[in-house]
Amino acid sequence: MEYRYSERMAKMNGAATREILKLLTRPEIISFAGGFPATQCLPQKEVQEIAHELLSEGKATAVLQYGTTEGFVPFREELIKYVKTAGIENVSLDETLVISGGQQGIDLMSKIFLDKGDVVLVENPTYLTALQIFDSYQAKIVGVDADENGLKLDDLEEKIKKHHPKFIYVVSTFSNPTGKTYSIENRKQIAEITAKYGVMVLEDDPYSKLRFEGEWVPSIKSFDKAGNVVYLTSFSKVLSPGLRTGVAVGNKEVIRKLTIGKQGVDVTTSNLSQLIVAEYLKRGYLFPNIEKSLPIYRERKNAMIAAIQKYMPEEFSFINAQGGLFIWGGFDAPIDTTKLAPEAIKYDVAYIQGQVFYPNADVTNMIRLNFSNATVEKIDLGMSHLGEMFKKEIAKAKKA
């Protein structure tokens, strides 16, 4: 039987985090690769408890029937509360929809603005399933280059008049993969710039709240006076990914067209994972538990910096983020991380190689490294299988 698949499967292989997945099954593999959270970090009693309640006699017809598109409406007011922690105000119900993950909003976003040969704008690098994404809806996609202050403005003007982009797609705060967080007067200018040219921005933030040190930055949504910035966050990083909700905030036109798009998709977020996200919000039992979390967090990516310190040839470098999940770095040597990836295996290590996160451009030594989910243990361990093959290569590389 031969399949006659759609021309938008030609760019859609496997993403290297879910397939790397699947290595999670061996025990003795150490992963570096997907952004999981901690363990100890998903409030297993809380969520228990609050699901207990809401499946006992009474209340389950509402959890188990279908839900409206929109998303059930306390828990739309909970989060209108919640995204004022990013900086966003005055918020109605009709600007806000509940997405099931992030990952929906990339891709309902994608769904209403992306006719085939239409241009996406993003940073160089960026979070490689929204590459996936954009690549399904047969976008052309073009990386804007960035430093440490955020996206360069002026490559960023001059690609919206080159390209004339449906849209700009960013992660500002704990970049995936580098870490890096725009600074405030480059989040208000990326919002005059767009608004100037009528562009529109998809502003992802799934990891603000993983800060451990440094100063709050306000979201660019918050600086949007046009009305073309579309802000998503979810609870996947700071609660649980298993509940896989989250919130798009937008005009309200927009957030129509979104509601629409979803409506085709899965017709409505979980009730369930609704009304357990809104009772713990609603508890107060978020911040408590994020607050709990960051140390977790933060020793294990000093463990990381000290492991890459130790073991790590003296040609890799990396960026040492105010927070998030991951550790990006790259060698000053004639290395292929991408050919290497397998290789690493062998050495019961799992990272994700860089060049997955670049739309069009060929990066051969650059890692993209997750510390969240490993103990400080097999950090220290899994740096020391890495540190031994790298070190390996290096030394051949050098007598080729």
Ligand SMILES: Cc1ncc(COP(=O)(O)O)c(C=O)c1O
Contents of the next structure:
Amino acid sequence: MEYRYSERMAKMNGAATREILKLLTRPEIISFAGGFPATQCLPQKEVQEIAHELLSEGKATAVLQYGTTEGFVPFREELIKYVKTAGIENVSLDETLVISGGQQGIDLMSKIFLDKGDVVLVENPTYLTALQIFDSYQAKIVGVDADENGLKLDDLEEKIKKHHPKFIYVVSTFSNPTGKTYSIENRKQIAEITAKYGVMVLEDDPYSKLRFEGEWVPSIKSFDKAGNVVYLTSFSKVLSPGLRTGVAVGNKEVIRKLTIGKQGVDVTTSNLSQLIVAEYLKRGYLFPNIEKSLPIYRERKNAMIAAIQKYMPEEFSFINAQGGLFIWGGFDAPIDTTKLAPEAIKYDVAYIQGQVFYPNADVTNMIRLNFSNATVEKIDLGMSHLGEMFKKEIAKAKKA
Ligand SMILES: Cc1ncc(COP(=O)(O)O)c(C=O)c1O
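Show the other one: the form predicted together with the named molecule, since we just had the form predicted alone.
Let us now look at the entire complex, which starts with that chain.
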């Protein structure tokens, strides 16, 4: 049988990290590759308590029936309170849409805004799966340069003028992969420049609550005066990725279009998940759980930094993130981290090569390391193996 796939599948091979991720099922492998929250941070007891109550109180209509695509109203009311913690005030119900995780928000934004050949601007580098989603809508992805303060605003403005993008996608706090956070001034300027040129902003914020150091910053959405920013947040990293819940907040006309887009995808986010998370928020469980999780992540991040300093070659430098789940670093040496990713598996350790996070660039010297899902002991052991491999490879490259 010759399967006549759509044109949009041509660029979607998903191969970049698949071989690595397949190997992760081997128990001896220490994985710094994924973006999983620590298992002990998943609040099993509280979720069990709520689910049990929901299913034993004759709430079959709420739990087992269809619900509206916009989402369960008491949940959306809780979400309006929740996004205030990102500085987003005065949100009305019709400016919210419950989504099945942040990823669905990225997909729906692409569905409602992108035609083949339309341009999306992204920070260079950015979240791999967002790139794959934009590719699936046959968009042209253009990278915007960034520094320690956030996007380089002259590059942003120049690329807006040149490419007339439909929207710009940013992970403004504890970015995946870099762990970087945009400064407040940078956020204000992004809101202003994009409003001036009538460009939408898709602000993706799964990580801002996972701050272990430094000062809180408001979202870009909080500076949105023109109604051009859609803000996404998700409960995957702070509660449970398995519950698949999040929210999109934006201008009500855009939210309406996103809702129409969602109808054809999953009708509604699972009622059970929505009710569980709504109750979880209402009972005030979320922030104590985050408070409990932060020392675990802080300890693991510090263990990874210490292990980098102990084991990695001197040619390696990295960004010490103030939160989130990742350390991003690179080698000032002629080595190819894409080619070496399968080699690392032979040393029983996995990382993600930096190349996959760039829309077009052939960057070969960067790596992303996740620290949230391995114990301190495993982090030390895994980094010692990785350091050994990279030192050998750099010595080889220098001889060649
Ligand atoms: C930047 C970013 N956005 C979105 C997601 C997707 O998360 P979810 O769909 O589980 O909310 C992730 C997950 O790793 C992410 O890193």
